[in-house]
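Take a look at this one chain, the form predicted alone, written out in structure tokens.
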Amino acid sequence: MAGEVPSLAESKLTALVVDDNLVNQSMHHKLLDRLGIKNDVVCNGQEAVDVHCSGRNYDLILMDMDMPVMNGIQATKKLREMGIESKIAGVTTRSKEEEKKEFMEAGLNDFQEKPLTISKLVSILHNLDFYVQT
């Protein structure tokens, strides 16, 4: 990766990675770590809902679309119904416009296609008004 990696080391931002794929979980966790963002990982939408029900809150949620138990669309709708105001970014391999539209309408604040990279993550953070020093 060329160039400087932006740093949020001074920030107190927190993020939740919601993805059933272990490789994606690891990649997203490491990308957030590189930016100094404390983060947790869960395997499906139901776990994301459960974490919030237990009282945890996050500034940012990286939400996959296709997961077992509860998918990203269902989880995003449920989190919004619960009054969760975290910024939610959909991160998926799906590229059909109607699928993106349905995901966005569920309550996403932003959307990026996988694979997630540092530049895509920084774009999400900028789009959602999180300060990123570059």
Contents of the next structure:
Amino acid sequence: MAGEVPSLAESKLTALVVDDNLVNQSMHHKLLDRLGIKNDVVCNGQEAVDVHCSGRNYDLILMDMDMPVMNGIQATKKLREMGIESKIAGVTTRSKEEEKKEFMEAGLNDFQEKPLTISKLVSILHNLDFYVQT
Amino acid sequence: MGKCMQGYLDEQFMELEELQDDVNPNFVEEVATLYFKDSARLINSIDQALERGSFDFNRLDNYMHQFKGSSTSIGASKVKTECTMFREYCRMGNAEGCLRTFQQVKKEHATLRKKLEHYFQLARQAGPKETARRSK
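Please move on to the form predicted in complex with the partner chain, as the form predicted alone is already shown.
Full complex below, order starting with the chain above.
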């Protein structure tokens, strides 16, 4: 898996992009599309919680840290309290160890520094034991 | 990416170009449009905050954190560098440094905008196949 980019075959995985930044929303949506992963996009942690309350569920959540209304740490904690067992990967520009630690401790399964790229996303999928069909 | 863009855009821009395909043949230009719309809003907010003379460094830093984030995602390396400098001045509580650096942020942003407008104009004239060849 390392060094390989999965084909465009449909993966049957689903994902949720949680990010307030329009550029990142567009990029992360397209990155997931490129790997054949169907995905929705929401603008902040509260919307991520709301979409789960409405009954939706996802295999993977890409969670930004800094967002208005409800940030990534708060949203991750809330989703875990709700019993959501989806894999949550934190994606942020924050690079200080204590900031990463706080985010991980909120309930993340993995962490990547922005900007996300195809290879970083593949690394997330690999780390979280997702195997996209090739 | 043409020679005229070197130094202004880093490998992250090439990642964007890699995502462009037949399904979204204008993906890069669409993302660039989003970036300039978002960054114009942030520049305006920072301008207004600085003009008021209110140096709420936390607020300024928050705005610039967002601006830097977008700039990083699109590969705008020079803009990103100036954003980093601005944030350093915010952390030091250095108002003059913030004012001076913000002029640089705006200058680099305006230069990048012109260069990308020219780049996309050429890309549209060249057509999709030529664009794909040139971007390799």
